[in-house]
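We begin with a single chain expressed as structure tokens, specifically the form predicted on its own.
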Amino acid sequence: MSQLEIGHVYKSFGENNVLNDLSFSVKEGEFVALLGPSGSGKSTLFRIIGGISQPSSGKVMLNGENITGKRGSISYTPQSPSLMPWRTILDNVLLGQEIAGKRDVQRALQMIERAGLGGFEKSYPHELSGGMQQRVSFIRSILSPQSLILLDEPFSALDEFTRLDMQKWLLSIWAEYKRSILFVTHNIEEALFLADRIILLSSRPATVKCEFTISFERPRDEAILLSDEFLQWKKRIHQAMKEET
């Protein structure tokens, strides 16, 4: 069963066509990739999904439901942390659940720790390096109550190392939560170290080009991405994003 439906999606702002009849699913428990160029309508997607615009035409069903315009139904997270300065770590991992009108501290503080974060519990956010902020981002949406999680280009601001840390780092706690997640790039690597699925978009007016099936066993070590497997996979994805639409 798909938990997330998006259906003949479109979306025109005036003359500008941004999405042109989109439609793909993200099953439960499923981490999938949309892949595409700067610029493709990933971030405007994200924006219909959450409610937070309308499309032009086409909806958007999670669990069966037409959440179309309505917001609340999902967990997000941008490509800055987004923390708010005036509270504490802990008070901020804790936003989620605040709004849905509940907090549990000790889950809280076993995740801050989950994350290598013990002892920054009454830190605030600038006290924080940007991995340590982005942990503290994705934590929030991991105890909020929303049952999907998007991400949209979380680790684009981290150097090298720190962004393969992060991946690593959202992998195992994504393996042990088993949450749906659709994660937006542009980094080919990226998305088939991360993801069950890519979905690759055109060039805008954005629709899906094709689909990934990704068949790299989990839990994933970093060593494929040295393999020739994994070369093959980029080479051939590097491909498709270079073929007209």
Ligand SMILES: Nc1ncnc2c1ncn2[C@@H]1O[C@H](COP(=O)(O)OP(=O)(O)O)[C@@H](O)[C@H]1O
Second form
Amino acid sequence: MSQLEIGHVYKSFGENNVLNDLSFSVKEGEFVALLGPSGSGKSTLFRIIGGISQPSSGKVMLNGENITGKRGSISYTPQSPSLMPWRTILDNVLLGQEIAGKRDVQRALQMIERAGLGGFEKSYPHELSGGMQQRVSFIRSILSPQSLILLDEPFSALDEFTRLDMQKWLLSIWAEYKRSILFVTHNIEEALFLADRIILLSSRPATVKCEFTISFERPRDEAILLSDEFLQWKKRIHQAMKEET
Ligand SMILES: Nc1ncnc2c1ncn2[C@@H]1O[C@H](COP(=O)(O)OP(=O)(O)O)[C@@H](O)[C@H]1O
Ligand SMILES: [Mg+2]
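Having seen the form predicted on its own, please provide the structure of the form predicted in complex with this ligand.
The complete assembly is shown below, putting the previous chain first.
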């Protein structure tokens, strides 16, 4: 059964048509990448799915319930890590749970440790690097009670080495916690390395161009990045991006 169902979503800002009849779905436990060029409307779509903004028309359904324009049903992580500067790392991590009315400090501390951030529980966000702050944002999402997590280009600001580490870390956490993830990126390799399925968006106004099912075995190792099959996939997706719809 599909967990998330996006049905005929349109969005315009005045004359600027940004989303044009977008429909797709995400299944329980699936890792889906939403791949599209910069400025195509990916963050706009995410704000609509997260209930932060209203579509001009169309629907967002979660487990059969209409959640269009409703916040809190999905764990939404915006494009830049939105940590609260006046809260410690531990208190930032616990935020998603607090909103839901429960605090599991033990589990939060375990996750902080697993993320390689042991010893930083009482630090403040400005004392951490960009990559470390990203990890804190993730832990917060993973520990939130919602079963679907939206991540908006979480690694785009990181250098290539840190990014690969973070991708591997995300996959290991996802394998353990089995949440559904909808992950926005403009990076073809990143989408291929992470996702079960790639939904390719056109440039603005964004619509779904096509979908690809990516069947690289899991757990995925970085060695696949150098395989012929990976290169073939990259070519195929490049080609599809260039084609007119
Ligand atoms: N609040 C807003 N008001 C007016 N225009 C907006 C607003 N948010 C986004 N846009 C426009 O929507 C388009 C897509 O932006 P965005 O969703 O951020 O793209 P992406 O995340 O794919 O890079 C841009 O042309 C941007 O100017
Ligand atoms: Mg964006």
